[in-house]
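As a starting point, one isolated chain is supplied in structure tokens, in the form predicted on its own.
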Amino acid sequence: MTVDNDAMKRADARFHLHPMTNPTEQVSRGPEMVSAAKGIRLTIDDRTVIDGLSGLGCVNIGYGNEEVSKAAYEAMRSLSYCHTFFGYSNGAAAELAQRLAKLTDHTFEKFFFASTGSDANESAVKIAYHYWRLRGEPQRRMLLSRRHSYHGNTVVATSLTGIDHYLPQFGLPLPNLVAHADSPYWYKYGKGKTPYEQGQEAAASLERIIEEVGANKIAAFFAEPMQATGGMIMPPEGYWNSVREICTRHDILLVADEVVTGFGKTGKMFGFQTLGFTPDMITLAKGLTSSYFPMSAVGISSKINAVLSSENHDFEHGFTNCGHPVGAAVALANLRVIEQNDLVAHVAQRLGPLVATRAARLQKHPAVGDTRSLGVLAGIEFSVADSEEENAAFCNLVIRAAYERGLFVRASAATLHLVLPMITTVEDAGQCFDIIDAAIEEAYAARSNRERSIA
């Protein structure tokens, strides 16, 4: 079937309302159409670009699967929809739950599955009360989280993000919920200061907040184990190890979201085995199906599925989705494609080594203020003026640059984000960093072109 590019530019203009998108601008300028993808690949208006952001950071095995498309199709035909309500289920959300355990070397005893990462980390909260309330706690209901935290857009998910312009929009944070402990944002936050002492120092006021807040209140705190959307922000070592002495101390949940760190992206299966810290909930999607269906997870430990399994009474939360029989059929062929490929080790072995070494070179850019990675993630800051505006203003020109020269990527503020699907080769990976280089330069030259017609 032949679609008419331009009659659905058209139509999506006029009746699609966007997410994280400037109506006004897309209603005059339309949206740019996605096509097709394959491996690691978009086609875009025709024209083809290596999607640098694997998605919004999910796409861990590449565009067209040929094993997980068919085994997503062959779910749909023999059980297209079960839900788990009532004490039923289905043998692919059973073997998922068996296999997530697995992975997580038994860290986490029971999953429940939901379908985004936001009303993932909202479930995680309803846990958090209900553990509480069960160990007649009730009043522990304040949230903690962090600065420049991404957790999702449901109402008490984006109340747990830390980035401004995500909040004021809606009224949010919900009052008396959510209290924001620093970030180990070194380059930030960390002017002369080791990046350890700075890490301490952000953890310690999470302790702050703990002893004013009063740790008899406090349900949970909520954190990524690299914060991500906020900056591609790596925590420097010690950071982990006092956060969790500090929550095991004050007896406070520690919920780990891996929404995006999950499923190899760092070199291990999971950032919390990166990082060396464990907590006492995870929070997963994305990678879980490497976006190929919605679905999401919430782990809970022995700690907390032993006071959850004591009650004799209906555990009253779910959605229509939970433990979808397509979408776990999907995680668990996905979950293959990652194994038998051994893109684990990939990302360990070559291209987490190839990111960080590629990344730090172009620190060489008098335009580049600092550059972060942890296996396929890296964030590349600028720093061209004294004003944040302007940073950011000049990410986007590299943006743009890189765009033409045939790479997709994003930027959070004056931060250029690059998650590279798992399954990118060395050649093509190394092609994406000399394609940024390229561009850094451009937007450089064009800028100082520009400054100097002005004076």
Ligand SMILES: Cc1ncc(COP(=O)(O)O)c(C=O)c1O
Contents of the next structure:
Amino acid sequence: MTVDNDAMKRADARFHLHPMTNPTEQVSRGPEMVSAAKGIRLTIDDRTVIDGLSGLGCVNIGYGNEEVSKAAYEAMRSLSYCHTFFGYSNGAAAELAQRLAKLTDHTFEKFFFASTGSDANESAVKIAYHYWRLRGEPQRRMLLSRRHSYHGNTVVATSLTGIDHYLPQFGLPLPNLVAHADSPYWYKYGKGKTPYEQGQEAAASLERIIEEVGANKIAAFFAEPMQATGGMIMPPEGYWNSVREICTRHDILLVADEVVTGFGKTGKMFGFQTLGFTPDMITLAKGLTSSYFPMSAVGISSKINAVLSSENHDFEHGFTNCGHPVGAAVALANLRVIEQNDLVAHVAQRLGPLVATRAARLQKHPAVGDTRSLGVLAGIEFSVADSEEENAAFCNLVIRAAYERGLFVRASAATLHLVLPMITTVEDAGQCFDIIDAAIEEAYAARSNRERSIA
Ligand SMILES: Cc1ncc(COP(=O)(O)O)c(C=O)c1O
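Cool, the form predicted on its own is there; where's the form predicted in complex with the ligand?
Next comes the full complex, this chain leading.
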């Protein structure tokens, strides 16, 4: 089938309402059409670039994998759909739940399946509410999260999110639902303190909020092991120990949102394993299927499962596509690809150290304020002026210059985000940093020239 690209661009501009996009600009500018992707490379409007963001931090195994594609095809042929309500199941969903229990070292006893990171978090909220009602504390309705956090886009997931610009268009957060603790964002908030001290202060802010709200009104604390969308914020040593201890002392459920950090990007299968803490629930999406199929999951600990199983009544929560047999088959194939190619060890032993070294080396540049990394996840925060707007504008210049040189990356405020697919070779990873280095030089020279011409 031949596709008339120009006609499709016009159709897109006319009929497609895009997420996270300025609709007016989109109509006048038209879309950038992605026509193909293979391995770590994307073809966008006839240009091939390295995808330094793994899609939206989701394509852990890269694009166009034959084994996963075949698994999807075969699953669709043999059982294209089957619901999992009223006790029905399918082999792939059952096997996937068992695999996830094993991969999480049985920290989680059972897994609930859904379709997106947002509905996984939404489901975790409902599980927490159900848990507290069964424990005789139905008044535990408040949820805690952190500033700079991102937990998705349904109404409750947006309310949990702590990045300001996502909320006001929709009059969120919902009233009396969420309180945000401080983030362990040392570069922004830790002037004059060590990262450890700032991390302890951020943990203490959680305890302060618990005391203000009252522990007996709080259902759960939601947190990403490292905050990705909010700026690639890496928790310092000691932070998670303190947070776990505070949640345990106040009997508050700790939910690790591993939608980004799951499935190997941090150098272990899950972020909680890399950072050394034990959550009560975990939410997973993206890397579960490397986004070859929309699928997500919530893992619940034996403590929660014991309470949920204590009631002889239906669990009144579920979606049409829970435990989808094609999604589960794709997830199992994706996990096989990760294991058979030793991709987690590749991140731990090769990509992670390379990303850490090359990111740290960028600090020599006067435009770079801070660099942070964990496994294949990295943030490069720029500081060329006192104003946040100017720093963000500079970051966008760098991103455009990187794109012109063949690397696709993204900005959040003044931080450049890099999420290398786990299949990236050491040579390609080195090339990504060469491009970023050159893009910073180019943007800095352009800025200096502009300042000279104004002076
Ligand atoms: C940490 C985190 N949680 C939840 C979500 C929401 O996932 P989805 O977009 O699949 O709903 C995201 C998406 O980027 C995320 O980064």
